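Starting off, we have a lone chain in the form predicted on its own, written out as structure tokens.
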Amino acid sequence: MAADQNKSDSSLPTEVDKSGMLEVLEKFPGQVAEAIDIGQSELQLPSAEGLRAVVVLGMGGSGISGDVVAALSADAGLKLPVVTCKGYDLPKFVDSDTLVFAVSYSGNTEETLDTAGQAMERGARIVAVSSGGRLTEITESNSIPTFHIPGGLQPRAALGYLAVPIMSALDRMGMVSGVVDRFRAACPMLEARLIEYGPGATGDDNGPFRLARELVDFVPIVYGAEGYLAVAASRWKAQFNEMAKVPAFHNYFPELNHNETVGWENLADVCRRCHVIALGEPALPARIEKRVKITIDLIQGSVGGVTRICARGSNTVERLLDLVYFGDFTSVYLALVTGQDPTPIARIDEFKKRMAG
């Protein structure tokens, strides 16, 4: 189908979506609020004391919820560092005063696994995220803190389930302050915006379904800014991965002036096929702002399109969870009007048969 007969077009064709990842989306609010009372649930957990750092072992749609801990923590009042794990080895600095999250969402992540095994081998203080499989099995059979999420979804979809328990846990152990009220408060803007954002106002006036129709034939490439602009730019990209099944790519502010700046200089065919999408928010820094004006004067003449999308709420929680409804519903859109079931990621299921053999 065409780029300029998706534009034109105001029609969403819904009938592609037969697994449904649509009406998921219309759920995110709700799964929300079910995952702070996941993680306001009686579960016995780790002491704080003498803790110095805090690790979130995680892969893929489970392992982006470490990158949102890492940046709302620190707005929250957390002063220990928050590393991801995103492979097969556990950073050497774990020990007992490290408090280790391990989350996967089938619980069976090859990687996961791997780094849970070391976590407790060392002593670590676990606490973990599943809707079942061997990590459950593994945790309950060792006593280790668990929070059940429920199954049926696709990890790409179950970010509120993942990352919520986490938030709320270091909350209820006096390690941050005032995020689940934060959650809470955040519901109703979520309620809104899929007012807005949402299949039932497919139009010129819903920013997601425009801008899908504008990245028809274009390779989207995400930029943020350091902090939680970066982790949704890092999410939108995944996004256009796994439910379109297009390249995308991001960066952030100010590293990528650094260095890919300069790389849109030449491949001028390959250039006017990235559409350059760039995360913002209406406090950004002031030298932030003027690098990403710049940056877009000197590169607009040769990508394919530019577009500037603000983050909106009253705090940073209310801003990332913005940007992550917007980024996904743009993805499924642009599945949708490319004729792609979101859900299926058949490459990725070859990907771990082909690693099982």
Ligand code: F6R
Second form
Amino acid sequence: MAADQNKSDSSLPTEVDKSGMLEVLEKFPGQVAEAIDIGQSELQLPSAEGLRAVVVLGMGGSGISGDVVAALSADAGLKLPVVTCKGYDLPKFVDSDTLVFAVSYSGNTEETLDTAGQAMERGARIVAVSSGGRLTEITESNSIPTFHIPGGLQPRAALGYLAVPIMSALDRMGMVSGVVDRFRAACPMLEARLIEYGPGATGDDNGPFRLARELVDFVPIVYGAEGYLAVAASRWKAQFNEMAKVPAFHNYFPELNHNETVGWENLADVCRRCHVIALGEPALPARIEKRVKITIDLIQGSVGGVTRICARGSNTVERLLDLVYFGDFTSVYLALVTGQDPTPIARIDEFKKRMAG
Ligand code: F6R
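Go ahead and give the structure of the form predicted in complex with the ligand, now that the form predicted on its own is out.
Everything in the complex follows now, all chains and molecules, and the chain you saw is the first one.
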């Protein structure tokens, strides 16, 4: 009953957004523009000579910046592998020929502080991105270049600040090219998307708002495809978890055709409570498009719903940002129409408190 009401009601209960997450999202185009300036600041960066790999350290909303960098840098000409490290163990190959980005919005994340310490011991060339905390104290006292980004946000709402300076650094070090210009050119596109996706007009033309109402009472299952679409899917999943406080899962083509496709055969009640969202783009390779169509055909009768979302934009940077923005609004609208304040993450706070105890 409540779900049906939510689906037909086109009003947005903004009073639920007590901590102002919608306003933060509305500022995202400006955040990307500001992050470009931060990335272009006079920071003395390490030399790129002889580098053999790039490693990005970070967890959760900070860690996804590493996935973004990995997905976008190949397109921008990076010849080195990019490895993300989301845990306590720094990869064994890290040495003085490795460029390490230590990314923590708060600067106080246990795993990131630990791996950054290991990277320092191994003599890696480190660059940090943080708004403060212990990480900044450590990098400042060890003369490690640090991009200082504005504080006061939830880390997941600071993706522009966290990812763009890394791409900028790679660009300034001569390891990628053109990507900063692409971010700059994407800012007006994001402004245009804000008019479409933002809370100004929550009718049926607002794709994120329409999808959010479809998702009430369902578990979102977000599918991407190898490359940046898989990163977008993982971002959507995390935003559903943290903004709307619902379970959500992600996977990507073609890998999911080798396991997950079978998983929809049983537990009919559970499957019916899942809504599959397939993220794509107009130029999806023909064999991936074929896989998506066959998969939807096979699982359609088992799951509660399927929605395809097509990224828009003239290059990978724009298409990824478009999907991130669409997903961020969808997760916040889902939070609001189900009575959840999107900002607090009591469980993560409680978890970190208990870990520190
Ligand atoms: C909170 C969020 C979390 C944090 C994570 C790591 O909005 O997204 O996933 O990002 O707990 O904390 P930071 O980013 O401060 O290193």
